[in-house]
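First, one chain by itself in structure tokens, the form predicted alone.
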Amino acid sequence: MSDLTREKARAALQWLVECGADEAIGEAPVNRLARATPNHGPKTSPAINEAPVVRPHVTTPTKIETPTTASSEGIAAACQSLEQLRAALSTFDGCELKRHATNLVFADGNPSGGIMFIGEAPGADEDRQGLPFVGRAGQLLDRMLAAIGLDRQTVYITNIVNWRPPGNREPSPEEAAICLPFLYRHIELANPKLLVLLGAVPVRHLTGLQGILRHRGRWEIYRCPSSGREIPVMLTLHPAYLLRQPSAKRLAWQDLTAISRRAKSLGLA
């Protein structure tokens, strides 16, 4: 991870003080007034979850087969780099988003830098630039990552979608199934080494899981559609919902330190 500039740093803190953290304490909370507890020797300390626990790749909730799928599902597994992706949805029709939208929003950061976060689709802002994560939750997330000392130029960001749906609403299963055939071959391009699932949306996509405040936190396994290879994905909250439930910050910041826990392991830091 890049040293932090004064801004940067500057950033990081102001991200801080908004979770809570306005004072050096350990990781975990202490009740000082419990009693203490007599120590009858050592105890097995309870497992944390950072293992990821191996899951197989799941995404019935919406693989609705169609003609368009088909059809996605062998553009996609043509492309032979990310230049060719992403020129092959720019040609693409045959989602029903494209009409509406301005720009394609296809990714952006740096694709060797080993993390990838995967939002949910593009809204107003990133319609207009063509980029993902411009906007309100684009500029928390950057102090996010901050947070952590990492920035797009250490980071990978995409969308489960790639263009806007109107009225940034939640893209249907029938748009998300034509869709994620770019998006796994998306990741087996990049071939990150971590991943990072920022809302429920792609987390109920890309791992069948449903409710983001039951299972964020947690370690899960993606497994890739074609080569099978297995990467260790985070589940956590999208910074849209930080944005309208702040006290949420807290349960954040739990997993972006999990982040980098995981991966300084993976040689990311």
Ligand code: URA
Second form
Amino acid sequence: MSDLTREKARAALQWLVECGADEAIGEAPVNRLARATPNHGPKTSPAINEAPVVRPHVTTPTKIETPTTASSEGIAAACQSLEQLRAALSTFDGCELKRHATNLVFADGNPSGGIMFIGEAPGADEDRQGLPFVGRAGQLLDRMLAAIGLDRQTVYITNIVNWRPPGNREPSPEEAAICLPFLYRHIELANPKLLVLLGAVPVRHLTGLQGILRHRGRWEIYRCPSSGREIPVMLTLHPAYLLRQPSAKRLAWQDLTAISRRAKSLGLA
Ligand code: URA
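Alright, leaving the form predicted alone aside, put up the form predicted together with this ligand.
Up next: the whole complex, starting with the chain shown before.
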């Protein structure tokens, strides 16, 4: 706690209140999700209750070939830096979504931070500001990050598609297929040590797994299509879902603690 700023501490407390904590009952944090350990056993720090350990599902995304995806693939592959990738996307006209959007929404945060969060698609606020996760869901994401001592100086954030789908609908399979080669390259260039997928849509597109509630809380493996590099990926709930279903924040907290521990073990947080 000592190096948390007052603002981060306030955000972390606010997140705990939103999770349902309404009373401080002791100085030391208590993990109420930990499995009971016998009293006479050795003193260890309590294990956080995570989803059962299963063999991670390793995914190399499959390519959907259309003339436009072939062109987005070629353009993305030629980019040698994040700046080049952003510039290439800003002049790319192959995605219909761009016709309705105000701004390209490329990314926010620190690409060198080692942790990359991937959401679904920009909404109205993101479209106006040209930045991901700046609306209500984004503010909740900020509080979730603050609760584990992270923020936009330490993580990197982007989406499956880079323009807002009209009416905030889910990106169509074609729109996603056109943007995905850019995302694959984005991941390769940012080179994170951990990926976090927010909600069912990025989980479906990057791991092929259907349904977030069945799969959340698990570490899977994302294999970069070109380099073959393998990156641990946590599947978790989308903050917009948590705004609609506050009771699910309890599950999100389990995932956040798992992310925090993994990040700490890699020296990232
Ligand atoms: N929801 C998302 O998935 N991404 C954003 O950038 C904003 C809301």
